[in-house]
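One chain is shown next in structure tokens, namely the form predicted on its own.
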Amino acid sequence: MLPPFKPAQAIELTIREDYGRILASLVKSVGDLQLAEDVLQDAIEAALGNWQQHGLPNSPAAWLIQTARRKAIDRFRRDATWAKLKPELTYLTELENSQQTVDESEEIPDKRLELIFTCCHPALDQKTQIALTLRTLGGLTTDEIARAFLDKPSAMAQRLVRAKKKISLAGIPYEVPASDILPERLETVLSVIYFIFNEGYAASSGNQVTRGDLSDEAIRLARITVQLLPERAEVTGLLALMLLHDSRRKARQNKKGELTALQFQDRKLWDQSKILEGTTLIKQALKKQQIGPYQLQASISALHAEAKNWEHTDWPQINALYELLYRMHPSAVVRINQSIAMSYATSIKAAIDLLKQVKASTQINDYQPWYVAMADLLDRDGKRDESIPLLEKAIELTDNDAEKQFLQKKLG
């Protein structure tokens, strides 16, 4: 028998796992995000002195949430500056006069799905948009967030600071937004732990190959999304592509911690329990006849996780699915992407025809990835000499010390 929790180990589990709901419930009463962080702090403190003495409460969440909405009364109190804020104290009021046993099910509605589109409201830069998904709905701690951005946390604590000054003064509302402009601000969220889940897939800067902490984070915000939204096909099909894309991890790196391109890596350290979860939601997806590009990637994805080994990859289909992808969703980085896909799908020529194609109609000339394809191209086609200087400007344009060992090996 497992020993129980203690205080503290009860109280970080409950902030884990329920930080953002807990949070999400607190800015729908108090009306102010910086406000209900304050005092869920305070809670979380006054929580570990109670909880030790008194054993822990039915409900942790529940418990955090009514004394952190006494703390914010006792703060409209205090402090004139909230006088404006009346209405909230009247209800918070009621609320702490109130007798009734807490019911988690019925007293604290899951209101993180309103903090999601708060936090990546239009109105705030990107990098914002992440920081404030990561802090609000993750829970992850300034320092955590700030280095997840390679930053000093005194900047991103002001970036932080400012942008919950932002959604104050600009009036940004917790709220779903309505039908018509539902599917643009969801595509901004999905593209918001999209880019959490790459920079933890494929490090942009460091020396690390991946960081799982991040992976494991777009993915955790990612379920909660699907919770959420769940006939939004598009949101099941990201998380079914992060799951299929991280079954891959384990195996792409060797033992030395050196980068090992799909093509080399052993399929027996495959994680197939993602595998299975990603392709069942993937189909599971489909179904609803939504195509979206989030799902297209994922079958993509699927189809390598399905091969048993590079040479039986269905090449031709993945060569289809990306010219869906680009007709859908226009970009040189799909352009990119499909050209590795077609030299094995038709030929190394077309595939160099069409990296040409995406270099003369796009500003791409800082783009490495495609330094990295156009270089593999040339060289599968015996023009050595030609893909050397390719290969030497990848290198250069490459920040992730990993990577960058790795194009040097080829390169050698």
Contents of the next structure:
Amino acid sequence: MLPPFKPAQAIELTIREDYGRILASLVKSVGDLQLAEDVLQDAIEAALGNWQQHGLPNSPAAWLIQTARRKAIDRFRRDATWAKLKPELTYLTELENSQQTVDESEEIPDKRLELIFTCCHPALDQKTQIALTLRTLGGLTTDEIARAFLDKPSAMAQRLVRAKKKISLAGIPYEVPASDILPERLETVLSVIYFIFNEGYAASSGNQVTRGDLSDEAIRLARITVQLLPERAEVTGLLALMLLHDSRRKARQNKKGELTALQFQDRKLWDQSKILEGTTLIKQALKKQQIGPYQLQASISALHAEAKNWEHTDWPQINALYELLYRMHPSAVVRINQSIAMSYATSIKAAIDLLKQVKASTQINDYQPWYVAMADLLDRDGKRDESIPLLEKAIELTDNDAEKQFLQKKLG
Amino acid sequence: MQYIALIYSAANSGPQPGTPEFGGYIQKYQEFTAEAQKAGVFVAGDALQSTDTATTVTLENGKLETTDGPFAETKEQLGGYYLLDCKDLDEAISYAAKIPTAKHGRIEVRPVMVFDQ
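Next, give the form predicted together with the partner chain, keeping in mind that what was shown is the form predicted on its own.
So here's everything in the complex, that chain up top.
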């Protein structure tokens, strides 16, 4: 027997799956993000009563969109503050008159790409870009987003309201950017998605190493973006990179919640389906011959995933990929990661020299990963006494409890 | 939508009057203005005399107070503005980036408030 029908569950399911799509379509037709959110909320409330009485419509998403549009027309007529949206009212009214009933087979036009670019507009600060993307495309509640940022819900709510006001008043467009500015805009979008992933993967503070929901959300957002921009190899590269990182989720933490470095992970715990998907995707992306930093990092991650164990890793190729990455994106982080590969591919001494160069040429006095890497190399080079003070400094600079424990263990 | 582009720069940054570069700098401004006019984006635009000439006025308890100098003593000062009519913020930003002072100063772009009838 079928379980009893519960409209609340059906609504929740539709919202989880389709929130971004429904909202994006509404923003396009009502012309304002805040208004679209408000009328969608009205429609969701109406659905609870209506679906209880009449059963679930064939297309819950289409039903919600049409109801929300009607709510928007009501608001336009009632409230003079929407006077500037007259063209939208005309459009909505025409739309309403042309289809008397909800067309069950109505294709919901996919406007999520437009919405991503609006949320990640460079006129908004990064934290706002991230919060808006999670709210509008991810369908996360303000409380959930506040928790992810360790912010007060009221502060997060205020940030979102302010952002939506700026989008409306400053005329931030709801469009896919023109081709001449698309590459840099896309870079912002990808960095927002990757930031969300990393917040989930390694919380920068607090005692939880993995806030998996955020990682899943970032992967979902990347999948949508790949689907909408299949020709941009870096988008596919980012999705591959996140899947490959995420394949090690279970192996990164032991039962006590302690962090385990790649070198010491139990490779049997790696998620093979994610590895397969990630490696397949990165191979597809590389064929497009639009090399970029996400594809390079995904390639490095894929080489780790394919290695039988730490010793049998293809270190020369990883070292070469880091060199290429450094040339595209010169940064201390890349050099620090490269030093590990170099210590196996070339020699420990060469790697130590590389790290010394990094310290001499950049301002990274308090950069924790540098101390971790240098301490490790010195230790392997038989200079335990030199490595200990660096390890102590690294521990001092670590906020994450699990990582602190991991380093403490090394100190012995 | 109308946007104001407020042009800020430090007093002695950029090409200075009396130097060979200054003529080219002024010419670039003329070219920018012509381009904005031709595109139908230009509404208004002016350069301002230096902040040495500024007088700041306030009414304190109904009494007129004047101060010699600008409202805020900051390194970067308002030197001029353009009022532009653009499709959206992206277009306004693309014009702001073409204002010659953007190379050594900063342009603040703000939408003009529209009051409902």
